[in-house]
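Only one chain comes next, encoded as structure tokens, the form predicted on its own.
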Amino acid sequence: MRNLSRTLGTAVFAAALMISAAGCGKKKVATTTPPPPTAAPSGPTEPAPAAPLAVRINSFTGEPASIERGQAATLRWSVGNSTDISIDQGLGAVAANGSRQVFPSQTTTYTLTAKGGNQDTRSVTIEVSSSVPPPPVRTTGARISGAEMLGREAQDVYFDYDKNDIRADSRDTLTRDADLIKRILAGDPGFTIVVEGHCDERGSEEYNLALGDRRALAVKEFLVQLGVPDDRLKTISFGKERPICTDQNEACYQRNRRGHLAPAQ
């Protein structure tokens, strides 16, 4: 009986030992905790910079499109999204919207260029009649004086605002005036011409007298370079005292900014 109890106790202990060993052999499964989500940055985000607006020429016209030599045409334009705007043929930089009177002596194409993020150009052509007017009718045996010839055939030249530079369109005019003066002097070597400098009404009287003087001198120097004797030319400035147009607009101002040839009294 004692042996039986010992045998049962040994069996129970062996069974317990096997259960314990089996429990120790189980593998633990590791669990991985996912990382917390990344928090979105706080505050407003800056928008991407906008692309620059495209430069565009809305309109560019010349009116009238056909003129007689010595007449004026008016250029008008409108440009968007640009501050770098110019017109060739000596007109230079201009505002985004405006107009300019021109006096081409021959058929001329004007090109408007606007720059910015891109470049836009447009051109207009002013046709100038090349027909030469017939010579004045003369009475047989009658002689036309130098003063009459100068009054009939000499042409004024025009200046830009606040400038005394001889413009490109004025060079052809002064070339014809120089030829006229030489013809007059060939018949009357003692004939003397006064070159008048005129201004528009803007600015003080003193300033415009000085500007008119510079304009008259510029015309005289150009004529001398073309072969007109220096001692046959005198200069005088009338400033803004003798306007030929009194309207307050650019077309009128342009007509008053001039150099004029007159016989000396």
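Residue numbers count along the first chain shown, from 1. Nothing here was measured: the structure is a model prediction, and the numbers come from that model. Definition used throughout: the rigid core is the maximal C-alpha set that superposes within 1.5 Å between two forms. First, how it differs from the form predicted together with its partner chain.
- For residue 62, a C-alpha deviation of 2 angstroms or more is recorded between the two forms after rigid-core alignment.
- Once both forms are fitted on their rigid core, the CA atom of residue 79 lies 2 Å or more apart between the two forms.
- Once both forms are overlaid on the rigid core, the distance between the two CA positions of residue 112 between the two forms is 2 angstroms or more.
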The other form holds:
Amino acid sequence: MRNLSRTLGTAVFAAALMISAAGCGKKKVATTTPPPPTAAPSGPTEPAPAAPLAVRINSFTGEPASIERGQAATLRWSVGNSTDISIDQGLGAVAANGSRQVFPSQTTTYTLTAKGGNQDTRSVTIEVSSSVPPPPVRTTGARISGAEMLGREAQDVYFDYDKNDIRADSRDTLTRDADLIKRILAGDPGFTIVVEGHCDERGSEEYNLALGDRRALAVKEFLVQLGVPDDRLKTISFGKERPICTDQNEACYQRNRRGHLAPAQ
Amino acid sequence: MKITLILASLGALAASAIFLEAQEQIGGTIIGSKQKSKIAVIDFRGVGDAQKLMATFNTTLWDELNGSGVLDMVGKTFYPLEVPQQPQDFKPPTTAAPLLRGGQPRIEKHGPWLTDWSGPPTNANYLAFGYTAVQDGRLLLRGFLFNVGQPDVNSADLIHKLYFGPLDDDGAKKVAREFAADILQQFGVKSLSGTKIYFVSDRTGNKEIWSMDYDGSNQKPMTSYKTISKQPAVSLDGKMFAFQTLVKSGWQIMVHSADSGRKLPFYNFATSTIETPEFTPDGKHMLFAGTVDGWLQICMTDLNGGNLTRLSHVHASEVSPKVNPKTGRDVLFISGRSGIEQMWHMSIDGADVEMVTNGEGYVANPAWNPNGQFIAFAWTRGFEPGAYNIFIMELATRKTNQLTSNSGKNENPWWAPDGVHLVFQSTHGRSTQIYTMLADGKHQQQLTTQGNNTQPVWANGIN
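Right, the form predicted on its own is done; let's see the coordinates for the form predicted together with its partner chain.
Zooming out: every chain and molecule, the one shown earlier first.
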């Protein structure tokens, strides 16, 4: 134990030395030279292999380890230096390497026995559950999945400065968004979506609220033209109230000039 | 490219010249500073425990008088060494026989006298003096204002009064403000004492409506909706305030009693956005901007939201209606009719529409002076094009003054009930705070520090 910790300590120290050497090669010269690592003590020597060939089970597995009644599990094994190999539970003699499908009706332990100069045994257990509980009732399942689908797949559309026109690059986005909404509505006809209009920080708060209102209405109108029912879409303007970023450059301004789809509260 | 730049800078210079010319003409008109009276204000001392409060008292008194803009404060280094604390301290000088036969009669001084203050180097017209003491556990101020140009103490005496307050810093401020208000009244200045500034603060994590006294003291929340509440407006009598708030169904206008804080009934018509509420001066109607046919339009309703009338009928966004407090008929508002947002005027029936600003830059936040002749607004033109700054305009002549520059982004100006001061918000870096200043842009004072504070509205106190 003491040896091992010393070895570990030395190794950590050596590693730390290497890291510091790699990391600070040019920048720093150590003011005090650390002592060199002590020589690692030699480990225990490997035992010499036994001369006669001993019987040895290399592996014995059952997959899957738990099944429902009526389902199959597969036993696999590999045995060395034995010709007298058997599995209990009525499976009988088997070859040195092989597999077998089993259909236990209840939880069963299988034991593999290999004989020769010596004897080796190993066991696996397959758990069988007689009845599986049903899934939880989907009370708000469709609602949640609609909101999730919208959150995962709906894409924002972006606007030019002080404009509420739907840009060419937004048409494809809104077409995909419309298809998504129709899919959501197919599963949950009562689902309602809020179209949010957002602006960048330039201009007054009051006028930006008006501009965001125009943007939300423009997105809604486009979606309605693509077949989304009018009464499933509400609009709200946040003006410059909820920016995605607050840098004062065009890249950030552009990210904030957006139309966003969110599930209604 | 270079030529364009040169032309652009020439244009900017010309624009600056126009502003400069106008600057001379309006600033003084509003403040009324033809010939300012010169006032000396002694450093008041206190008896016993009152002395500990005198630093606060003296600072407050000086700031109040100085901030009014109507007085010329004489610097304390020019004061005589002998300082009176009560009228009895004044001792008229006597004349004695000349030392040499045929010489001038000698003037013998017996104590402070009026001419010490009216003559050089002080050259004051007025002197404020007195002292404080503790009486029955309260702070007592004896305050005097003398016209030192008068020949004797009796005729000099203008104010001769006792003031009481709690024996703490707030009490010292209270008596100083009351004394200052009495002094300023002598010069025709309407006191701001009792007026309230409503504003929006996010210091609790949500934007709520707050109120404070005119000098930034007594800051307290007026709403607790825990969403977004902003754009406060106050009725002329100070009894109701309205604001915009975010509820589940979207933006709404709410009206509260300023007294009880309780919500009053207001019916919001169903639409996507409603904002910028405004009371008519008679307190009987509300104006606001609401989405109609896809555009925010100026609308008017009864005080409870009934009887909706649409005042504008254009394909342009229109917000921020503000009604002339004197006429009750003239409405200023912000409209995008000409392309970019400008300030427009119409009468309250929707007629007589005309653009007030010159079509350049972005205009926001119109605000009426209580006299109905001057307005304040935020504009991205002037000395610092691109950034919003505070401007005032004489409506009849369209003469314009720029009050702020080179100090970040300045928006949401609002006139004080005295018609001489303005409150506004200023953004430096990421923080926005509320400031007051005079109509000539001087005496800027920061009122808030916690969180971000915006959209100040200066309201009359409730009588």
